[in-house]
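First comes one chain, alone, set out as structure tokens in the form predicted on its own.
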Amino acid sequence: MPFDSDRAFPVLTDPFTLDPSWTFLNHGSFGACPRAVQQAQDALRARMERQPVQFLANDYEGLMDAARDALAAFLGADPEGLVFVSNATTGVNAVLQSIDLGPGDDVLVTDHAYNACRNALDRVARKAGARVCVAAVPFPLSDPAAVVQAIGAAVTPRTRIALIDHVTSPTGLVLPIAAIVADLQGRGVDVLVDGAHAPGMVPLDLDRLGAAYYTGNCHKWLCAPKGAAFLWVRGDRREGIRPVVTSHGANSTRTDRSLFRLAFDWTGTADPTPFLSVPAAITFLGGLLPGGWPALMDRNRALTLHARDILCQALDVPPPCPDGMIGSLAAVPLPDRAVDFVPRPPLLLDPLQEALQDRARIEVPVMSWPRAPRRLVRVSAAVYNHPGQYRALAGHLRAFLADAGQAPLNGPPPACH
């Protein structure tokens, strides 16, 4: 096991298929699958398709009930509660569809939330006729308590639902999400947690953070393969909880199983594997570090913290939050881009990051936040990452940012290797 000689950071790439031409810091957007839990999708593949009545009318019943145990034990969930989605933003459509909205409710949720999320709010909001409430939530910020505050303030006597990110995909802000669940269920707003970044990113209790609806990804931090992700309910809202897809369990009369089971576990024929091999990503990277899963989050958020000061000193800004909002995502504020920029779908990518994958092939996002022209640039950290890739990412910004005179810098430039 290699050690980067700054940090002693645990660095391993050999478990990852990644291309080692490139220096990848994007982990956040799409994760990347171990070798390993590949292999493991590939023979459950390999075994349905040997025989796929067997393996879809006999088999997955068992098998999803196995898997599913096995991610409610690692995220403290109830099984009883948890379901399968394809991603974190189906979860997130799955209870806005399901909830009764009407004319004059409220419904909330802060200027940090991913836009597929944030679109689905706004198009169940506007089909029922009931009104969308942004909190602005302060970047940069000092204080968490800012955080609750400013949700908060954002009620109403008619808020019926809070869709409030654990971790926020912009801005890569771990927010208090007990505090959060605690001040808005207090006040009788149930909160739907979109947690897409925090399953292996975090430490999650979900039945002792007793939010009305939670949903994550596991394909992120995780590393499962792309398709896996879940929700879960609480005891008292799972009834009238339904897929955005509706199929045979809808009429079920079986008593064996609950209807909100019955309902999400089948939703028509597809490639289950990504559900199936969650067991084994949660073994393999709970194994590639002494200390368990408990030992990889603290690697990853003390490169994290690391990678953002190199970006903070290089750019020469203050850390937009404190460290405690950190977990395996920063993201650090940019000069403003071009006015005339027009993105190009569909990724709509910023010319400073083509100019990074292009000129450097650096991969990390470079993202408008709240608005154009304002930008940030998001690093992710991951097993397989190490400080002298930000400290590369971090002399390659400078230049650009100088050739296109908006650099802000001073001091000399990190070294780039």
Ligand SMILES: Cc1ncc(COP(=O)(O)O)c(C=O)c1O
Given for the second form:
Amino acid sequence: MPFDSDRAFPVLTDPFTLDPSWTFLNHGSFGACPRAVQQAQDALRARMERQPVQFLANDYEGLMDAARDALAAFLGADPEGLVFVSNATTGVNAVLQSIDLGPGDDVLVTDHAYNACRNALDRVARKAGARVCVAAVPFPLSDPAAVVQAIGAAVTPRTRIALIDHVTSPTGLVLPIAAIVADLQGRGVDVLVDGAHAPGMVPLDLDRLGAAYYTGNCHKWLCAPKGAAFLWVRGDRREGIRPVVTSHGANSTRTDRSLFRLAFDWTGTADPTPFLSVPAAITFLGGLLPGGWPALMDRNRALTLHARDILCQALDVPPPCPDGMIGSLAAVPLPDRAVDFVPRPPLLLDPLQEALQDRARIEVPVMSWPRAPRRLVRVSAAVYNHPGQYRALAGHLRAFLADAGQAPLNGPPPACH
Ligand SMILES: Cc1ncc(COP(=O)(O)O)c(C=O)c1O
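Following the display of the form predicted on its own, present the structure of the form predicted together with the named molecule.
Below is the entire complex, every chain and molecule, led by the chain shown above.
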């Protein structure tokens, strides 16, 4: 029987509140939160605003503990080492600002790192007089072992910590994180894993992974409300790690819970409902398909591979990485950007991304990587996406590139409608 891609993937749009007039292919940047999870958050907010002192002074700790326990079970993490933060950027900053770096130390990062987190690393290194060593990870690539090799080759006798993405942002690669952590930590280099995209995209077992530090977002592939993320710290590193903001916990005399938890669980008055809605998100997403979370992750991955095939055919390029390095993001190389192009503020979008938005109402990122004029288009595949959306993207990409005199002329036109 021929493969009917339109029937191969269960598609669920109703649980989401996305504007149907847009083709939304960028769950990876800012994912959609389902209506049911928004409602769970609304109920928590309403409860908070009925009696704010009861909620924030009395109920808060128990609610935070319950949310933490649910997330810890999902992540395979000891809840004692798990704290909520507002986003992965904050998790990365908390760790980097807590460790003692000194002159002559080296810190390690790859050239696929997320710009905001790289900035955080550069800043602490500059302050400490440490050196930032950048491992060049090949892309396109055909073997995940090349990543372990490239990162390992950048280690020096003075390397203190490595900031390594689990899933890279510009290139959408699921890195072989267990092998990287084993290799680096085996050589005495602590690893801070930036797992911004990983929870809900790939199965996690943080205790088993054993990285010194792991931060991840709940507001991407777990579909929790914006402002929900976590930091997990291994037992032997917890004592020294503190949040970016110092608050009451710092001089607490309580002995019923760790200073680590006390410090992170209260960083000043804020809306905790994104954190408290994480259990609702885990339960709701896990109930969408009969096979639960494993089926959802498998479905998104299969659709991503299918989407990548459509784009590679349309752009006449080979798949830039092995299938095993794909989760629910895929980046495909595009013809270089025109060298004389000056992006328009405030968003500084690539002209292709702007054309896709303005002329086709397609939301998809076109990223300069490793630097302009080189660029990639990165698609996401969430449960509300379907194959026809990638065929439409491929058709528009070809048309807009042809308009710009950059058509991938050798390949056959895609079967797009
Ligand atoms: C690898 C990586 N790290 C960190 C972040 C930052 O996430 P947030 O803005 O939620 O802090 C992102 C966002 O896409 C990312 O892709």
